[in-house]
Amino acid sequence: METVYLNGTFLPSAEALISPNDRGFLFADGVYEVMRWYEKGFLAAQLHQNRLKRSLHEIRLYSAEADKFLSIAGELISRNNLEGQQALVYIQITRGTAPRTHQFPLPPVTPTCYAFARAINPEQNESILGVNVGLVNDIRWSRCDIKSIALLPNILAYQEAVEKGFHENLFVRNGVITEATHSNIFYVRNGKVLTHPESVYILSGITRKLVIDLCCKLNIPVEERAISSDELPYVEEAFLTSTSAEVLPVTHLEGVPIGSGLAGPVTSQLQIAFREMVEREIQTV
């Protein structure tokens, strides 16, 4: 049976009970983080922990559990016998359980912390052949930089993509592409890699940061610049980045080929470089 973590205790998932008065359930008043296990270690573990703590800071919530994230994650891998496999560790921290009222509980209550680890089987064909994405209006709030558990707009946009046969949808806000429903988006034009700059309109992805660093090391020019949906027909390559998908080629936009309709040379170079980086830099906890 799956072992999870809840408020200081490791226990079977069937025994993990959370009050219906938890503010995460009532208001989506909380944040989350996801980190990837690569058979023998985590990648960019400290960056993930730092982002979790930043998200908590931005919603004015302090949790000592955030300081324990890396040790909790390692213990979940061990207790679920995930060594030697690939897995994701998810952690969610909410403002805790209190009578329903919009203001913060006064006096403050103990935050709720829940975490689990599950094996994944990355889709190899997609990483080679690429994926087809669509466009959708960005109806999200203006603090997308916070990794909030309030993901209803993302869910609706992703469901629309699934129903249309797309891998994901790209969000368009005032004519500008921000990011995808659960990934960051990059483009290649005239040999230069382009991506939306860090702002309140995108999540600052850990894989996004790692890919930008790789570009610098490989002498691939990078410009953090928002591009409009009108520019899409002129890009030569595109790819998504995320903790689960790493570097994923985008070869079609609503069925229309991007560039050659195949994974481009810059994307392929970054895929190889990313895998080499994983082998070098994964760290045990």
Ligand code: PDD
The other form holds:
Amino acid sequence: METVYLNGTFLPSAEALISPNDRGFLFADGVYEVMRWYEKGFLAAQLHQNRLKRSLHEIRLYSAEADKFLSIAGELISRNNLEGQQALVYIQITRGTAPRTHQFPLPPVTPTCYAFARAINPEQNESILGVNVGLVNDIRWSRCDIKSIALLPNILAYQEAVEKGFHENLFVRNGVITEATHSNIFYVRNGKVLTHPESVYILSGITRKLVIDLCCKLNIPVEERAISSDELPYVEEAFLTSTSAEVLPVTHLEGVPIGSGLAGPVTSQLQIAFREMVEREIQTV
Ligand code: PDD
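For comparison with the form predicted on its own, kindly provide the form predicted together with this ligand.
Below is the entire complex, every chain and molecule, led by the chain shown above.
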């Protein structure tokens, strides 16, 4: 059985019990992080830990568990025999268990920390052939930079994508594409790589950052500029980035080809460079 981590203990998942008064359950009062395991090491572990700490800071929650994230993650990989496999580690920290009231618990209670690791099978075909995406209204709050567990708008938007046969939905806020329901979006136009700037309207993706760094190394011009949904038909290429999908070509918008309708040359170059970077950079534990 899967071994998970809950509040300082590694235990079988069936024994990991959380109170219904947990503020994560009652209010979605918490944050989370997702990090990728590549057979023998984590990618960008420090960046994920830093983002977890930032998310906690932004919701005014202090948890010593954030300092232990990397050791908890490594332990979950070995206890679940995931060495040699591809996996994701998920960690969630909530404001703890207390009788339901909107204000922070007084006196403060210990935050709840839950983490698990799970094997993944990256989809090879999609990363070669590319995917079809849709557009949806961005009804989220204006702190999308916090990796909050309150994901209802993302879930509704993604469910709509699934039901329409799209791989992802792109959020549109005031005519501008911000990001996708669980990934960031990039475009190539006039030889330049474009993506929405860091702001309160997107999650600052770790993969997004790694891809921008790769563009700089490869001398591919990057501009952090949002594009409007009206500009989308004119881009030459588009791709999604996320911890689980890495660099994923977007070849169609609601069934209409983007550019050639095939994974573009810049996207393919970045996919190869990303793979090479993974080989170089993964930190063995
Ligand atoms: N999702 N934007 C949103 C809204 C996300 O939820 C994610 C990640 C990203 C990409 O971030 P990164 O490159 O750091 O994975 C962008 C995670 C994986 C999830 O919710 O499972």
